[in-house]
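Here we start with a single chain on its own, the form predicted on its own, put down as structure tokens.
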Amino acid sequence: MEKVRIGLIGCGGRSNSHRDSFLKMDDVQVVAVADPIEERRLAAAKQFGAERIYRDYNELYDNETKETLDAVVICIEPTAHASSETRAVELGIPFLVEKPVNLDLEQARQIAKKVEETGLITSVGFQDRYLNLMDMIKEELPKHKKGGLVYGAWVGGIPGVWWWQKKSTCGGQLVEQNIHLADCLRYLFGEPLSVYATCSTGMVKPGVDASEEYDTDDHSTAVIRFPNNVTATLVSGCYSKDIRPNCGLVITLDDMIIDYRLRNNLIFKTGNYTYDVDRERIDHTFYLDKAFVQAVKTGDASGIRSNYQDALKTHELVFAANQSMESGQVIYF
């Protein structure tokens, strides 16, 4: 395989990052897009030279097979999730799936089930796991006393895509903005045993603040809980227009602190010294992508560090938090 001949599904606004990536790589090559918007698809065609536009997946996969395509790259949003993966399997076609991948839960695990049958290569775009501060906190942990309070935040404001404004839409902001952060909190400290969930509207106005469509949470707080005494705070809010808190995971061991300033920095603290490190300044979905390229190249997916059936698990934590914060109960695991 000389080059990886990857189908681009969806080539609105997260697909830009991994365009980005893929001009930085000799061994890529987007031969073919779709997108629904005209022109954005031709955009995007016109940026890699690519011959074979299609308006939407249904259209791609009813010309692609996978002796023309290597992998594709599917970023749409939540709502469009119907079979986009599904006929990938089908094709057997390796997929990289931005989050969250699927609003329908029972389909998600239907998807993964078949996944795990095919041996099919995956990877689900969770970028943070690619971070070299990630890689020092994962590092970090175990040199130190099991045990701890964690305090996790993502607050800002309304982005601006419609889809973001009904939380039938979206999903809710932990479900498809905070859901980040609650990935990393699996990948540090291990499966979740139980999650509680509240959640707040009414400070944002639709029609004023957003559209009249407007029906997410405009704050929420799930605490979850992980073995090893682990016991996580995660906040989500939407409604701060101006000015934002520190974003990221506060972890406090029984001798350490380690602030981790949501994809920017990550700050050490004892009662010795303070240490304080920046981020790469290579955007770290190159490397969510560089290892998906390399899977698709070789056929070892061990660089991968979310596929689809993993990143399942993360889905379903925060669609439980939805469910608590809707019934008011303890969601065990």
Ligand SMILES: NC(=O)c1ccc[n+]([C@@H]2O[C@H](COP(=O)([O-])OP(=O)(O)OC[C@H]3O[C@@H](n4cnc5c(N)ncnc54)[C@H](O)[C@@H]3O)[C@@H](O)[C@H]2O)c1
Second form
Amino acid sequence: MEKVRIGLIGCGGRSNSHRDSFLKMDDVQVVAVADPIEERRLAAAKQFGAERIYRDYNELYDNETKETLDAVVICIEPTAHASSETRAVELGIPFLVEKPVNLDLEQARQIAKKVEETGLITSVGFQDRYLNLMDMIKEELPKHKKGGLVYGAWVGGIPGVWWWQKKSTCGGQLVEQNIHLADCLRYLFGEPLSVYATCSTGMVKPGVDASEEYDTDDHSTAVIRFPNNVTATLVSGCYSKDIRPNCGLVITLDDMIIDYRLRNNLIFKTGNYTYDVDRERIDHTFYLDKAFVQAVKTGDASGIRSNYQDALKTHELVFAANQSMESGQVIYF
Ligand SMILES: NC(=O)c1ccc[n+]([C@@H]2O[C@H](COP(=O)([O-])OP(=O)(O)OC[C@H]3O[C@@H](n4cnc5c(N)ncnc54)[C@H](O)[C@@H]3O)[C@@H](O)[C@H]2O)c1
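Switch over from the form predicted on its own to the form predicted in complex with the named molecule, please.
All chains and molecules follow, beginning with the one already shown.
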């Protein structure tokens, strides 16, 4: 395969980051694009020189096969997925899909099952896993006594996309945004044992601070138990304005504090020293995309750090937290 031929599904905000990656890769050609918004699909087609332009993913799948496309990259809003991944599996076309992969967890489970059965190459947009900083945390943890407290935060404002205003269309901040840190927790500490979560509204005024239809949580807190005596508290907030978002993980071990400042830097602190590491792989989405392209080219998916089946487990965690917010009950896995 000389160039990996990609079909881009969804040409909105997030697709721009993938576009930047693909334009830097000599071995990738985006040959087809799909988006119901004409202006977006035409702009994307122009940027890539793509000649096959479709109004939505169904039109794309009706006209493409695995002989014409080597992979698809799916960047659509959380409620638009429906059969976007299922059709890729049926056609045998590898896909990279953005989180959250689906707001219908049952549908996501069915897709994961089909992906598993067919052995299709898949990847999900958890780019933190590809950072050198995450590698360093993973290397450091086994050097210390097991156990400890982890504080994770993603606190900022409300993203500009229309579908973020309602919990029914974005899944809530934990599902749509802080899912990145929930995934880091699983990547670092293994599978969760239980989650309890609570949330609050009333700080963000619909029609004043957000659109009239705003009904998502202003902030939430999830307490997640992991094996080996690790307890994580994950806070999410979208009520703050005019401040730099406060995002990252602070891991307090018996003799060290590891402070991961989301996609930015990492600080190791002990009683005697403080060691600050800058990110190396600044362009995190590039490394996510590169691993996927490499897997499609070679058939060896070992460089992919989050495939669909693995990502499903992170989705199950954040959906369970949502369930706990509603019921007030601890959810055990
Ligand atoms: N990994 C990350 O860091 C990251 C960052 C931002 C967004 N995201 C995720 O990426 C996804 C897209 O977010 P966004 O910010 O680009 O949203 P967006 O609203 O800017 O873009 C979504 C695009 O999908 C298009 N679309 C809708 N239905 C479609 C269909 N049937 N066929 C083809 N296209 C369709 C829309 O017209 C729109 O242009 C979301 O799941 C979001 O959570 C991930």
